[in-house]
Structure formats: structure tokens, C-alpha cells
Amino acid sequence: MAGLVVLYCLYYSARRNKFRNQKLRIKELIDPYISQSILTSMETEETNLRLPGFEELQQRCHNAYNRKVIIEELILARKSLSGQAAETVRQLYTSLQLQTDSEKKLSSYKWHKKAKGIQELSLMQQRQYWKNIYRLTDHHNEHVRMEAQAGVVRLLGFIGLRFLNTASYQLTEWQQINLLYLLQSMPAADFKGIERWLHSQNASVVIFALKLVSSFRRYELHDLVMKCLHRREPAIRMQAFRTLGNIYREDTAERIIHQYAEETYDNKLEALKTLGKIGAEEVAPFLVEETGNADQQIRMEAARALLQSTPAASEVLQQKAIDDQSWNTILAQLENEIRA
């Protein structure tokens, strides 16, 4: 038996080698490939995938190892680049035909090699799959989920959120911030669907509806907005108040102020830096009102908003710490945040 086990591990020692040795030599050949015609794409302003080199390459595509070694190096470089020098990649990509080998993944029952085939199509700009990808937006594994949401929206812009028509599991934090993300680097354009997400049954939807109003500074909107804050969710309420910070219009304040005492702590918290934010004088009494709360929290919001608010709070702030000197703290802290 023990000598089985010796056997055994020399065999899988010796194939592990053998792997290692195949990756080396392809990494060998294809990362000054790829070096090569970025710099000679840059040069000419034109993609010449026929220099020295690729008559081997594609004979070395022949073997399914190689293949899937010279994807990986190729998405490695296409990552970390972008204009001529990420297009240069991409006609690499499809002139030995690798979008085929990620097309299969997206049909393997393994979510890790189905979420690598999304991310390979989608960065590889591959978009005569979309469909197939946008198939998975709602799968129930999270990681295919998330790469095929980004995927669409890399292939299609803000078309692609149409995803979130039926979205019926929740988006991650995370996962909103890498749309976001994504949505940020492409040119802006109008795009249609945001009064339905507003409305949607799925709360992290309404939520990034809010972030994109804000983030696109959708002020056409505010009203809906504005409704938001009636909303049952705590989290819906409380990113309705971020996003009225950047839409916000004559009546906002007012409005807000009017919501405040329905809230939970941690929303008239945002509430109260929202109206800082708006910096309305008519606000003024209301803050000062809130300078007087039980809770230090909601008396250091309540002045840091009257101070963006009227040039009249520094005399009324230093009245308080006449009257109470556990105001000085609060102060001495304001103070600090002006300075810096």
C-alpha cells in the first residue's frame, strides 16, 4: 500500500511539472507577443496581429492547455489596459478563436468556470453573447449572478440594466458599487428605466435607483425621490435623503424636515446632513430646535448643519457653550473640521 502512495505522488509530482513547464514556455512566447503588437498598434495607430510569432501561437492553440494558458495571459493584459492598446487585445482574442473555449464555459454545471467564461466575454467585448450572458443576471448562484450583471452592462452600457426589470435577488453592496463603477467610465447618455426601479418590490434595486439619480444627477426625478421616503424600508429612506442632498430644490428642506420625526435614529442622523448639505437659511430654526436634543450625536449633526446653513451660527453655537459647557466639546470638534 505504502508503496502505492510513493507511486502515486511521484505521478502526480511529475504531471505537475509537466504543466508548470507547458505554462512557462507559452507564457514564454505569448507575453512578448502581446507586448510586441501594443506597442507596434501604438506606433502605427492600427492592429497587426501578423508579426513574427503567430503562425506559432496558433499552432500551439491546437492544445486545449495552451489555449486556456494564453486566454489567462491575455485577460491579465486587457485588465490592466485600455483604447488601442486593450482593442490590440481583443482582435488577439479573436483571431486564434478563444471565444469559443469561454462560450463553453458559460454551459459548465461548475459556477466558477460559468462566472470566468462571463468575465472572458464580456471583457474580451464579445457582444454577440449578450444574450447568453444576460440569461444568468438573476441565476441563483451569487457569483454568476454578479459577473454576468457587470458583464451585460460592460457589453451594453446602460442598456444593460435592464436586469433589474426582474431582479429578484438582493444586489451587494459591493456589486452596486462595481456598476457604478462600471457606468461611470462610459459616455453619459439618457437612459429609460429608472421610474420603474423606483417602484420596484426588491429593495436593493430601489436603492441603486436612488445612487444612479444621484450619481447622474437625475433632478427631472426628485419627486419620485421624494416618495422614497415613504417607503417601509429604513435603508430606502435613508439613501432617498443621500440623493436629495445632490437633487434637491427649493422645497426639499421643508419636506425633509416634515419626514424627520417619523424616523429611526441612524435616518434623522442622514436627514440632519442632508440639510447641511442644502444649507437653507429657513432651516435655521429647526436646527437650532435640534441643538437642544437629548442625544450628543443629533446636537453635533444638528450644528454642523446650522453652520452650513447661516452665518448666524457661530454667535448662536458660542451662546450654548456659555450656557452649557458640554458644548465646548462639540465646538472645539466643528472648529477642527473647518480648519482642516
The other form holds:
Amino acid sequence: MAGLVVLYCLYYSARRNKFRNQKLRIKELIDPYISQSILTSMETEETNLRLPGFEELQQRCHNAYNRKVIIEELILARKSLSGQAAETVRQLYTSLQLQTDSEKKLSSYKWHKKAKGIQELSLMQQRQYWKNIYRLTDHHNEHVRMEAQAGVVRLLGFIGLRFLNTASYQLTEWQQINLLYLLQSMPAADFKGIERWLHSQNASVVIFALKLVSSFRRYELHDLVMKCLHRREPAIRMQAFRTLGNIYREDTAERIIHQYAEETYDNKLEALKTLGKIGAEEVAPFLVEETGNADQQIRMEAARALLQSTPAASEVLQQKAIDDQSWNTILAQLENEIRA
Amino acid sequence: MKILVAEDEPIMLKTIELRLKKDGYDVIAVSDGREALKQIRENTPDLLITDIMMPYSSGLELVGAVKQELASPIPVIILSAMGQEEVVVKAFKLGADDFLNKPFSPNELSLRVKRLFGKVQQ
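Having seen the form predicted alone, could you give me the form predicted in complex with its partner chain?
Every chain and every other molecule in the complex is listed next, the one we just looked at coming first.
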């Protein structure tokens, strides 16, 4: 038995060394080739290059393990480069026919391979696969689903968000940040669909739609955002308050105050932050009233909003500090914030 | 002009090295923070370009070393990835002069280097 274990260990070690050496050899070939291609492409403004050594690379691509290593290196380079350099990397990937390997991964039953395939095809802008990737945007596996959603956005831009129409799973906070980041690095789009998503039964889709309204300043959707303040999910209402802080109109502050009394504690704090951001002098009486709230956090947020709304705020707050010592701490903190 | 480039991704390191050499600079290319620190102390470069996440010593430690240990501190360009905004702020507080978010174009890096050297010469 012990002999078998030793034999297996020796076999495993030899196999690992073999792959390690093979990886090193192929990296020694591909890494300088990629760098040289990028540099030459920048000099010649030609991205579809065949530098000396390309035939050797093609030869090495007959081996599946070599192709795996080359794809890894190209993906790594693609993630760090933009513009013409990125296009050169993409051209190299297609001229070595590596997209077929990535496509095979899409149909793998292993979730991590599927996710990897999606990432490779979308990073390399292989648009012909968008339908295959789109079908995975509501996949039961979270990693596959997230990669597919990011993938269609990489390939199609804002139109790729069409998956939100039928999204049955919740979008995680991280995924929302990731999608917004991808969208922000793309050319301004035709923002169709947000209205529909604001009415979605999937709370995370509504929250994400509200973030889209906020990030891309869709002022025309102000009234629909207002309606979200009447949704029963507190998280949606909280995001609606945040969004209103970026697309407010003359009547926004008044309508927020109207909603305020019915809100949860956390949403009241958010509403006060938004009122501070709007900074409308007409809401000062309401804010002064809230500085008398029994809760210290509410008092603090109301005072902060008041300072942002009217020049007379300092005087009002200093008067409060004379009558009530606890205001000294709040004032000191707010003064520090202003100085910072 | 001598530029020290610290970046742990071999392709990026080689690409940056070739791009800057094409501009006529002497380039010292290293792939980890420890080697970069050694080069800063022994070979005082005129400019440091460093990735933030690297083995042994991070880009932030390099900025600290350059700004505190060298008799006349040299300019520093930070290369950062998405989600590292807070680290970039820390780097600026330590004295970094510029930063580039990945993905970036090597041509843009080249222009930023020229601009920084231009400022130093002024």
C-alpha cells in the first residue's frame, strides 16, 4: 500500500513538473510576442499583425495545454490594456483561433469553466457569441449568472441590460457596482428600458434601475422615481431618496418631507441627507423642527442638512448649544466636517 | 533619464519597458516590491512607475520609501486597478504625483511620463 502511495506521489510530482516546465516555455514565447505586437501596432497603427514567430505560436497551439496558457496570458494583458493595445491583443486571440476553446467552455457542465468561457469571449469582444452568453444571464449558478450579465454588457453595452426584463434572481450589491462600472466606461447610450425596470417585481432590479437613473442623471424619470417612494420595500425607498438627491427639481424637497413621517428610521436619515444635498431654503423650518428630535442621529443629520440649506443655520444651531449642552458635541463634529 | 518600473504582470512590465525605451529612457524593470526597493536605494532612478499590488512590498511602501528615504524625492506614477480608489488616495497622501487606472494605454503612460519630466525640469 505504502509503495503504491509513493508511486502515485512520484507520478504526480513528475506530471506537475512537466506542466510547469511546459508553461514556462510557452510563456517565454508568448509574453514577449504580445509585448512586441502591442508596441509594433502602436508604431504602425496596424492591429492585425503577424510578427516573426507567429508560425511557431500557431504550431504550439496544436497542444491544448499551450492554448490554455496562451489564453490566460492574453486575458491578463487585455484586462490591463485599453485602446489600440487592447485591440491588438484581441486580434492575436482571434488569429490564433482561441475563441473556439472559449466557446467549448461555455457548454461545460462545470460552472467555473462556463464562467471562464464567458469572461474570455466577452473581454475579447467576440460579439458573435452574445446570444449564447445572454441565455446564461438567469443561470441558477450565481457565478455563471454574474459573469454572463457582465459579459452581455461588455459586448452590447446598455442594450445588454435587457436581461433585467426577466431577471428572476436578486442582483447582488457587488454585481450592481460592477455593471455600473462597465457602463460608465462605455459611450453614452440610448437609455431605453429603465422605466420598465423601475416597475419590476424584483426589488434588486428596481434598486439597480434607480442607480442607473442617478449615475446617468435621467431627469426625465423624476416622477417615476418619486413613485418608488411608495413601494413597500424599505430598500427601494432608500435608494429612491438617494437618487432624488441627484435629479431633484423645485418640488422634490417638499414631496420628500410629505413622505418623511411614514418612513423607517434608516430611511428618515437618508431623506435628511437628500434634503441636505438639495439644500433648499424653504425646508429650513422642517429641518429646525427635526433638530429637536429625541434621537441624536436624527438631530445630527437634520443639523447637517440645515447647514447645507441656509446661511442662517449656524446662528440657529449656536443658539441651541446655549440652551442644550449636548449640542456642543454635534456642533464640534459638524464644524470639523466643514473644515475637512 | 532613468525610470524604475515595478509591475508583477510580466506582459505589462515588458510592454511598459519597451514603450519607455522607445521614448529614449533608460528603464529598470522589476517584478516585485523587494527588488524595487533595492533598486531605489542602490540605483536612484529619476522616476518610479509602480503597480499597487505586488509581492513582498506594495506600491504604497515604495512611494513611502521614495518620498522619505531619498535626499531629493523623485516623481511617482501609480498604476491601479478598479476598486482601489482608497489606496490611490493614500498614495497621493504619501506623495505620489500621478496615477493611471487599469486598463490603460501605454501611449497615455508615455505622455504622462513626458509631462512629469517636463514639470520637474521647469
